[in-house]
Partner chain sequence: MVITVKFFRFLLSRLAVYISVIVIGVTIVFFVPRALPSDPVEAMLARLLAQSDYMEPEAVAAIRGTLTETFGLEGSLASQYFGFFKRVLLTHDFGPSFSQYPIPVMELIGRALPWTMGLMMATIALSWVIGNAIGLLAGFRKEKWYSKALESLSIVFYPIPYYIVALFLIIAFAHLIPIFPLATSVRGRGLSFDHIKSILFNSFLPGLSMVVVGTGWWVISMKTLAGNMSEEDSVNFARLKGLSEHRIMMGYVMPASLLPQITSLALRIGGLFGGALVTEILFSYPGLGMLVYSGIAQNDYNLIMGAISISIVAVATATFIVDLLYPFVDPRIRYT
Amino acid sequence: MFFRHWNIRLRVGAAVTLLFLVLGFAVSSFCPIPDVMAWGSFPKSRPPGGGHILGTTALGQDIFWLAVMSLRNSLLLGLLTAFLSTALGVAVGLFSGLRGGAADRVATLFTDSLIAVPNLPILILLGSILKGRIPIPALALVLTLFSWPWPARATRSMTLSIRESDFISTARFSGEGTLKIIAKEIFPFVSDWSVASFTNAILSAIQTESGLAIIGMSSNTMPTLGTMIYWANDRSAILSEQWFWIGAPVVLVTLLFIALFMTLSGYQAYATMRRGK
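For the sequence shown above, give one chain's structure in the form predicted alone.
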């Protein structure tokens, strides 16, 4: 009954996203290769077949398992960054918007300052200093640093419009503390937006890492969709007509972005319909 109320965009987007999650986190657990990035593990530049579903790369890697593990790490980066940035941003926005005063002014100054800082040059500099060996958790923390001010700013604006409502005043006069008011009275109004922000943060994190990896500024020793594109381009996969090597990560990134976008837009329409009832 719950899924029957979902619109077609939400159903298709959620189904494809679930397929990617299963492929990345379930299928990857059956990977028979200890290190999918290791060179010379298999005969080089083999076409699909003979135990290699998508063939092998010019570096002697199995393309299918390389793509699966790359998808897993990209999803892990996106989910970790989205969770941290959304949780931190929403918490700061709720607290500063409700408290007001000096706490709100300090939080606003801090978030606006981070928003004004260009993150791409810093990420490129960091990748250059670490010589393309920045690990996924560290990259997720860096991306979180530049991502959380946006949800914080939006959540603060919504909280400011809600805190003067009569039910908030009633809760205060009833003796409810700040945390209880945030959890019971305000957060339900921003929860739908938080889901949308979480989904958008996944897209942003994967897009940023892929862009850094393609120019050689991410972890080139860690399989991600961006790293896979980097090595395929570095070894002239297009000129040598190794379409599965360059095509697999491009198709995965494209379908993942479309699926997440459909999930996001479908959920927003679903949430609007649910509030109208």
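Given the form predicted alone, state the structure of the form predicted in complex with its partner chain.
If you are looking for partners or other molecules, they are not here, because only the chain is given.
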């Protein structure tokens, strides 16, 4: 099998991530409830059992399906943001690294500054004005604004170092065509990096959105893992000891982040090993 050489971190991380993807995108399509966020759909604050696997919230929502739909939206947001910011970042980084000169200096100054601008205060300002009415694609665009500089920075430095490296010159002098050089020599580096960068972008997008949602500054009417924690907190689920309500999103968020990060760091170790082979 192709994952024979995967290390334990990568295996566990990828397996759990896959499980989350299945739960978020396959299981969620069997959701029997038209609107999981609707209040009073079911009897309130029920313990698990009786048709509700994880019980119901104090607002009369089914905890299991609410959590599944929240996971779906969080994953969707993460994937969309990761895709947009990687595409934009790679484009700017390549341009900056290949062009050099004044254009490179301006682009680098811009990306470095955008990395240093604290994004959460600005997102809070936006959220406070929009009062929880941001649809997922718009939220993804806003998060992209702050996450593309990281891949841009990495792509630029990779472009610079690969362009100057010995093995490229060796390949060129031994008569390899440009396309073959890109496919055989450059692509392995870039693809290893892009898997890591993409995973990292998913992670930070979901993390930022849930941080924003927990203080009520994301979309309060749309289920995401952060929003679910927000409502549980807002209705004192801790004080009334409704552990499944606060626990489900907390456990999902924690496991998802650990799984994504294990995939990321396991993949990096795996890629280093494979290159060294």
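For the two forms, the rigid core is made up of the largest set of C-alpha atoms that agree within 1.5 Å on superposition. If you're wondering where the values come from, they're calculated on a predicted model, not measured in any experiment. Numbering follows the first chain given and starts at 1.
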Exercise. Aligning on the rigid core, do we see the C-alpha of F198 shift 2 angstroms or more between these two forms?
Worked result: no
Exercise. Would you say L123 moves its Cα by 2 Å or more between these two forms, aligning on the core?
Worked result: no
Exercise. Once the two forms are fitted on their rigid core, how many angstrom does the CA of I181 move between these two forms?
Worked result: 8.0
